[in-house]
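The data below hold one chain only, encoded as structure tokens and taken in the form predicted on its own.
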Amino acid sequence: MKKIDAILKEIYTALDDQSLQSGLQRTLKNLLPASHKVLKRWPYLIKLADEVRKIREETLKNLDYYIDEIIKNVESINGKGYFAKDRHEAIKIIDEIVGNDRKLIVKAKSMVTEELKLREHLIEKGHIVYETDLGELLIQISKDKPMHAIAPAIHMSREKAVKLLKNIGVHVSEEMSYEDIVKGVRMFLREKFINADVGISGANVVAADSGATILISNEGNIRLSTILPPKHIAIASIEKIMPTINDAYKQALVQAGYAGLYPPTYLSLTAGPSSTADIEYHRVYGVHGPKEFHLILYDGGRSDAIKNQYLWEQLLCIKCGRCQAECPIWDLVANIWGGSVYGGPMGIVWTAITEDIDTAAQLALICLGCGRCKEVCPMKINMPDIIRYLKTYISKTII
């Protein structure tokens, strides 16, 4: 457990860390006001995210039938489905599908796997991992932690990018532009997505009725990442899933858009393995793309979550981020504010279920407790009455 004063230490140590608040300070002007243009522009996704705050309401109560369908769906499309309860379940799985060969691994940027340290794991196994978004490479090069739900290294500076891509051997240098800068990036991480022998993904969504998974992007790195490697393996927490493919479209259409990036450059699909039905309608597996596709559902701790008054309600939370860019105590220190994988106010309540309550009451204390996370949330989710559950769960502790 993460005691206040250890907390307090490293958010000190983040408000005199001048690189760190150059590059949050020039990435906020830019994103706070990124979504209140989208949803002035596009207002149907407020009617939008209230319709698919209903949907999760429901399919939370029933998650057990849901998980079963997509297992069973996920077979029907030639594809394989598993469910892990835990870590340690969900590493084994990914072992014995990765095999113990070397490999050379492409991920796409997914917060369930920062939760599993899959990337460290899969290196510690002697696999060669490079994480494909630009945002994710620069955390994987600093050994840092994401520090944004959608933008991992919003902290960053210009300056500091450059360096830690120099250290991996992309040709940058300080005196480029922004776009030569992703230039390098772009030649340097081709080559590894012709040559990888498996792609690794999370999931925006996953649709019940098909196994169907979605994924919001705009890098264009994870349709390489799905589609180029021979193997496809997609981790999914179970709070994902919805319905139908209709209903998880309408998901990643509000998640984009509260996340201030829309419309979305790709949203895409895969449901199974690439196929060809071009001679005589007869369906062969496994063409340009992947001929292996697996799916794991991962609890985590949301189960458990499920089952408390207070917590079940951030299982609603489509991690779009925008709490955390609306939060005076995020704007100046980002997810140091917070557990292991998550921070700022949502942040505080995913610690409580993916890792420990005690750690998460603990970095509740620092919250001002001004609710403008609750205003900004698509899903309206209560975040100041879950965290005064937290401070209240820590004060009967020390009594």
Contents of the next structure:
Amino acid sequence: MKKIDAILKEIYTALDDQSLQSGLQRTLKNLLPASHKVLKRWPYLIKLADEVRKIREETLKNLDYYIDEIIKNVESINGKGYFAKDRHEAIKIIDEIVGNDRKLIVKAKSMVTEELKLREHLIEKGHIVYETDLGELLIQISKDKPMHAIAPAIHMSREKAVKLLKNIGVHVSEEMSYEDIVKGVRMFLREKFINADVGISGANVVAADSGATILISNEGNIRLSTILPPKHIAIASIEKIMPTINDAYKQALVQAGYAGLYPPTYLSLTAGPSSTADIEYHRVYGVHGPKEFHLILYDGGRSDAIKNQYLWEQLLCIKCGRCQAECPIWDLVANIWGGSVYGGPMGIVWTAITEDIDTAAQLALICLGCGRCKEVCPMKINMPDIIRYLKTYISKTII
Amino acid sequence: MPLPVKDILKMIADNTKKYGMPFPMPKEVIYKWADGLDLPKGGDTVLFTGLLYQMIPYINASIKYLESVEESKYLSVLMKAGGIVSVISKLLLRVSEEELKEQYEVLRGIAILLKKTGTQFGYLYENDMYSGALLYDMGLDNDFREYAVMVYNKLKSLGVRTLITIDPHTTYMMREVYKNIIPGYDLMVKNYFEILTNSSIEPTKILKESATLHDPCYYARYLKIIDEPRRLLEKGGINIMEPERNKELTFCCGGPIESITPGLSKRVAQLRVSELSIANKNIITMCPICYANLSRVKPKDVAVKDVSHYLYTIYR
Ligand code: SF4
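May I ask for the structure of the form predicted in complex with the partner chain now, the form predicted on its own having been displayed?
In what comes next, the whole complex appears, and the chain from above leads the way.
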């Protein structure tokens, strides 16, 4: 468990960290007006958000049913569906799919794989793993913690980024323009995409009626990671379930809009492996896309949280990150105020759900209770109230 | 060096239990502001200050001390030498008359305006009480529950039925929180902005001034008291320059965490003051905690004043 004095020490170090502070200020300057502009220009997203909350509330009440549906339906589209209660089970399933001999694995950025510490595990098993989101690749090389769900490397200067990229053999230099640095990364990763044995992604939403997953991306790396390798493993935490493809699209649009990136450059639906029957109607799997599609539904504390009078509401979260950018404390220290994966207002509660409630309770003490997070949240999650509940938890144990 | 949060929380709980306030102050400070106002004692409807305005100089002294401890490298030595808590309990001697007078003026102004509206109300003097807001905010629920029941029973035994509140924290506690934890809670809670807005009170002086208004989180988001102060100020000629983040989306002053992490609290206050002062260099606050926290970090060319100063000048 992380204690309050350790948390405060980290926070004060972050307040003095010039690189983090200037990165954060730059990010906020762009991020905040972006989401405001999106909602002003596409106001239907606000209505859609209300609708999505209602659907999600109902879905959470019948989660077991939907999990069964998904597993059944994934099989019907010739994929494979699994349910993993905890990290141990998830890792076991993934190890079996990946196999023991050394593999080249490309990864799309995903918070649930952060929860599983999946990249670290696969590397330890001897596989070669690359994060393909640029920010997340920088996090992988620096061994830092992602500072934001969408912009994980906001705390890093361009100089540091170049230095890190050079370390893994990307042809870049300090004198290069931003465009040329990105080009260097593209050349480097292109070869990995083509040669990869396995592509691993999360899922922004999963539709129960079909077992289809939807992924949002802007860089295009997610399409490449999920299309080029012969095996695609998608891991979705169980609160990401929506009843139908139609509902799932609505949720993805709301998530992208509230994150300030709208329309998202890519919205990719994947329902099963790639196949053709164009020659004599003989079905062949794995044409241009993967031959195998695996979908793992990961619980990781969610079904326990559903039973908690306060924590359950956080399961409505669509991880748009809006509450973080609008939080006075997050604006100063980003995910440093958080558990090992999630930070900021939603992150305190997610830490309680996925990590441990004691750490979350210690983190909660720093919350101002100002209520901005609830005000801006598309799901109107009462985070101030949940966080206050976490505070009561700590005061019961320390006093 | 981080503060010993656990000890501070314990101090807040103990002080509230023992003295009826999280930071101790002399008893007479509670009601001294009402000297000479001839407010009837007690009654059906009372002005319930919640003690926050009176407490400000003591909170300021405590936070200043906590901040110095937080910044010091020798915290552990200090702790061994008797602890922060005992130092804070002695701070009440160090508060200046001038600082107290400033807060008394706020309270007197509000009481005089309320009288002018024709509202019949009394005051509880030595029985005026703190709401326990900080216990609730810090999640000290057992202590809070016990304290709230004591406050409620006392108010009932004094025959009080309606409270007039003057700050967002006390208003929220007495209107929304108490009713959730005390079965049969039946006190009516009116905020003074609501009384002034619904009365026929008219400006006696029109000010030709511009200022920016800092909405406290509890008024704006928790209680939806947003338009009332604006209407009252605008009627008196104040040109309100809105900051970028206002009303339901107002930005916190940092106050709620000032006692456990004053340095971080200060950084939040700095963000807010710089945003407000872009709108205008005269900042109007509506909550004593916001007033204290924003004043602490304001640059010399920026003024922070409680809204009641303006209202008093306009409507007296
Ligand atoms: S809690 Fe709300 S605002 Fe925060 S990430 Fe989740 S959905 Fe977005």
